[in-house]
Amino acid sequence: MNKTIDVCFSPALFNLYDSQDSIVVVIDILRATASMCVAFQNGVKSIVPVATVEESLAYRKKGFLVGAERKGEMVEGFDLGNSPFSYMDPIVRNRDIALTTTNGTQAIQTARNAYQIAIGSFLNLDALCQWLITQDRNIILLCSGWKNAFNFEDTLFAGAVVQKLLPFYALTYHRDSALAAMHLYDLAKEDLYGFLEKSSHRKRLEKLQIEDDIVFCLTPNQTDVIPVMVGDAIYNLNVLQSL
């Protein structure tokens, strides 16, 4: 077994990795990476991820739909936040989106130069890792946090895909990371929404009073999309499989 697969609780620590022949999972799971996978089941034709509120306006001027989020609220004057509820509008299908958002687009930048990004959320859990096991490569599992700061409920989800891929992958001599995470995660699949009741992130979006959000954010297996980066932007590998 020469396939490894290991955690990055942060995008300040993803220098310590070796990305370039890795399949970097990228994960946001309050809340942008489950609204993008939300978008693809949709009919979005694809995501541009951008690092800032002004680079994602500027798309405008393409014909895209303009998508921005800060401190957990959407930014003024612009198409989408980063509420999954929001891209089930019908005005997404067959549209372009430019996103930037607090955390997830951010920890995409940082990984760019990987040799393959995909995108996880609890909504695409078995899909993803179905995928994941047919693919000869390295993985890393890399937590988008809070501003850089650990989060819990994006190692929660690095540990149920490590704990679903252990048979397949091994882990790294570097292994704590991706043991804490499936150790975390144990704890908590009974009951994640219970478990992260204290936590940072959810606290956060509790005053901005979308509970709905977080709900929906921690329910597992809701549709098969894979959304991959290619080139700058990010397509449903579905689709690109049927073309």
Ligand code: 3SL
Second form
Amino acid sequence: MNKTIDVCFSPALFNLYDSQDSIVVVIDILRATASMCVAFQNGVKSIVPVATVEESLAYRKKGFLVGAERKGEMVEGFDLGNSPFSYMDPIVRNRDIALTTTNGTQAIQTARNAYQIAIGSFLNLDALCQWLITQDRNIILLCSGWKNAFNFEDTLFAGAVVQKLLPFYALTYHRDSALAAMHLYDLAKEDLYGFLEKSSHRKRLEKLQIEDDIVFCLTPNQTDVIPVMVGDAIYNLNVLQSL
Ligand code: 3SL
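Coords for the form predicted in complex with the ligand, given the form predicted on its own:
Full complex below, order starting with the chain above.
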């Protein structure tokens, strides 16, 4: 076994990783990558992740729906924010979407030189892992964190993936992040929601009263979509493979 799996706790650390030949799974559990999975599950054609609100808005002229989240809320004048439930609206079906979020879409930009970028969330945990097992590449699990800082929820998901892939992948010996993520997940897995009670992002989102979003985003295996990046946009791999 010579494929490796590694975990990067923050985009700020990503330059320490050798990503050019690796599959990078971008993780933003609350809530960007969960919302992307929901979007594809509900028939979205593509999502272009962009860094700024202005860039996202500019896509409206090209016929895109435009999404923007800042401080956890939809930016005024946009079609969509970052709640997974908003991506269940039939208006998203067959549409291209441009999206900017505080951390998730920025992390995707950070990983843009990877061999391949895939999108991970608890919603597609098993489907993603099944697909990763069949890939002949090293894997880096990139936690979006919060403004380059560590967070629990992305790390817990990374730990869940490491645990599932450990029979097929070796850990690298450059650092302890994959082991640490797996140990944390072991501590939390029986009650992810409770474990995150004092976490920074749950506190941040508390003000917005979106407990339903949080519970939903922590519920595993709700979809088998595997969003992957091709060029500047993210697509549903299952759809690409059926073309
Ligand atoms: O950081 C992000 O990309 C967002 O997911 C943050 S929030 O959950 O919408 O506040």
